[in-house]
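Below sits a lone chain in structure tokens, taken as the form predicted on its own.
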Amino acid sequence: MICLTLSGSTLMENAETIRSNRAYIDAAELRVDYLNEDEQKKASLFPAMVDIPVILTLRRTIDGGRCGLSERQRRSILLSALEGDFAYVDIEDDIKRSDVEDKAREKGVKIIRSFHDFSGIPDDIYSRIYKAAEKGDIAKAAVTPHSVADLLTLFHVSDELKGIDKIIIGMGEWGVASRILYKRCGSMLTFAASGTAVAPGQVNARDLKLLYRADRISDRTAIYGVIGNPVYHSTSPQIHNPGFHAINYDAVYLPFLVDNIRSFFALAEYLKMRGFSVTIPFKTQVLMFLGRISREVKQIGSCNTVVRVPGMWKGYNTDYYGFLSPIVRDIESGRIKSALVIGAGGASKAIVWALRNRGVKVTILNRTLSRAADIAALNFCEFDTLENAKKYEGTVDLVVQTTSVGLYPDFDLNPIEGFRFTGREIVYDIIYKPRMTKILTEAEKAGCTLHFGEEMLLEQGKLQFEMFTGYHYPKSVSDE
């Protein structure tokens, strides 16, 4: 089930939230601790106002909720609410058996025994889930992973605790994958947001249902994704998932925040992933874990696409193709003969290689001169430090920004602050969120022609899609 967490202050507001999200959800959780005091007294009326099963929850402040009442007062509100036809009631696992539990059982309301850990994942998480299940009908663990290794622990719950009805939630930015792939954790439901997330890391209900089709994921579903740090700015899921749906391919593509590339490969093996995209800062780190690489990866020294082939992982690079696509005509016409490439990371390697292979004269600017020198030596081009950017004013046809400067949260930063454009340059920033970075804003003011990261993203994504599926990207989706 996809369960919508309701955080409105009135019953009517929450009922309206359900109606507006009805197409995306199977159940709802009424957070009574978010209701106004007068509305809390009427909580028993809520199940009759909607047409889906409702979980009754009055969350304490120590568990991330808003209820600061005494346990006696809290119990009184829950007992009153249980006069209504709730399907479930959430009772924390440290609460001893009480009249709330007795009344729930008397009315046939299923009991969720929950525990929350906002600091991490308990060392004894499996035994805690087992003990919570012994106290109720369903065990719920809401914990906070801080790494890929922690995330893998959550997915192991499915194997370690078979046959136990449970809800497993990885909170925060590291737990997003566990919310989308909740069935792979053995969880009976995932909690969704309708707007502002009530719990850290909650995913929008519409995205869970329509973009990720989380409720349809099974053991047969092929899993793909994008890895990076940061990664949640990526719009790649909006490219690949609609493509999968259009060709009726049982697959899902989702973001994975990664801290350690070795740990991620362990997770990828556990989930039997079929492939993934690679973004900053792992385009070179990933190479040591690949059994085979394409000619482009070997020459560029950077990989942005990994596909499972028999017995191993194979690396490709589609960045060069995606980057060239919007400007290839300008290169062929002679409009672009020289370029200034800012940055010397994994994306820069592909871009410099692509430009040099088209005969464009390239100068690389980077804060760390040695990294620029390494790429320049491989591609027979010039290099310099970022501090000297101004000396190239008016000397190049193309300026390409390849660093993460300008990406969230550094929206107001420009890697070549003070650089004066003449208006004749073509300026290309491979960042795609935000669309208009500071460097592009300044270039636009000077009258330059602009190219955006979303252009490169879409074109290289289409090529990745072909590598993942063996099919061309659906034209019906491209035209939307």
Ligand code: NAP
Contents of the next structure:
Amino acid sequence: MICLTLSGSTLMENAETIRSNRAYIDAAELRVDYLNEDEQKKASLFPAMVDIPVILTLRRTIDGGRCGLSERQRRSILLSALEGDFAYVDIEDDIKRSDVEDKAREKGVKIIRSFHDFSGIPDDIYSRIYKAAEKGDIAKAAVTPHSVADLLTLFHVSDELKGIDKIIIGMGEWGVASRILYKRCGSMLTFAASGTAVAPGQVNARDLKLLYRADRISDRTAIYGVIGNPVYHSTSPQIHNPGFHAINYDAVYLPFLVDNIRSFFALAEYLKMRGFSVTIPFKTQVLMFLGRISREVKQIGSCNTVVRVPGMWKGYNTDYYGFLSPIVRDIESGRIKSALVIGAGGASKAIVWALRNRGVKVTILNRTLSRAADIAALNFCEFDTLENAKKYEGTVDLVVQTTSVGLYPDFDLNPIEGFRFTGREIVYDIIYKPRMTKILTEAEKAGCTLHFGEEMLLEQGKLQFEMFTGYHYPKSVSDE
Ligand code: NAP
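To test you: the structure above is the form predicted on its own. What is the structure of the form predicted together with the ligand?
Okay, now the whole complex, with that chain kicking things off.
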């Protein structure tokens, strides 16, 4: 079940939130601790106002909630709320047998026996879940992983405790995968946000249902993802998941925040992942874990796509292809014969190689001259510092911006400020957030032809999709 956490201050507001998310959810959790005082007294009315099972929760401040009442007052609100037809009630695992529990059992309301740990994963997580489930209740462990290794522990725990009714949640930014892959975590439900997340790391209900199709994931679902740090800004899930759905492939693609690449490979093996995309800062680090690499990876020294092949992982680089795709005709027609590449980072390596491989004369400009010199030496091209950019005005057919200068939120920065375009150049900025960077705005004013980072992103993603699935990226999706 996808369960929406309700954090409105009135019952009406919460009922409205359910209505607007109804297509994405199967259950809801009424967080009574978020209700106004008057509304808390009327909580029993809520289940009759909606058409899905509701969990009754009055979370204490020590467990991350807002209820600072005495235990006696808290029990009294819960008892009065239980007059309504709640399907579940959340009772913390340190609460001894109480009148709330008795009333719930008498009314056939299922008990979720929960514990929270905001500092980490407790050593006794196995026994606590086991004990909580002893009386036939549903055990809920909301804990806080701090690394990929911790995330892997959560999957281990859930496998060890197969057959027990439970909810295992990894809170915070390291736990997002446990929320999306809740079924692989053996959880009966995952908590979703409607807008602002009530708990750290919560994913919104619409994305869980439509983008990740989390409620359809089974042991047979192929798992793919993108690894990086940071990673949650990545738009790759929006490329791959709709593609999988369109070709009817039972697969999911999700972001994995990674601290240690070795731990991630252990997780990837555990989840029997079929492949993943690689972003900053792992494009080079990933190489030592690959059994085979493509010719492009060998040449460029950076890998953005990893695919499982029999007995090993194989690395590819689709950045070079994604970059070339929008301008390849102009190169073939002779419209682009020379290029100025701004930047000498990982992306620049692939781009310079792609251009040189097609016979384009390249000059690299970079803040750190030695990095430009290294790429130039490998690709037989010229290099210079950013300060000398003006020297190249009017001398090239293509200007490619590959630095991170101008990236969101620094909209008004341009690494070659003051560079004058003649209007004949093709100007290509590989930054995709924002779409229109400062350098592109200036190039547009001069009448240049523009290319955008999102074109490269989509094209490299489409090729990745082919490597993952063996199918072309569906036209119906790319035309949307
Ligand atoms: P990277 O390896 O970290 O390289 C960063 C580059 O930016 C280096 O050349 C660096 O110069 C330069 N730079 C950073 N801050 C600077 C500053 N304040 N002034 C001047 N130069 C500065 O990163 P990357 O992987 O190449 O990625 C670079 C950008 O490309 C990112 O914005 C990324 O999102 C984008 N990208 C887009 C796509 C796509 O599909 N559209 C694909 C890959 C990357 P130094 O050498 O002097 O440090």
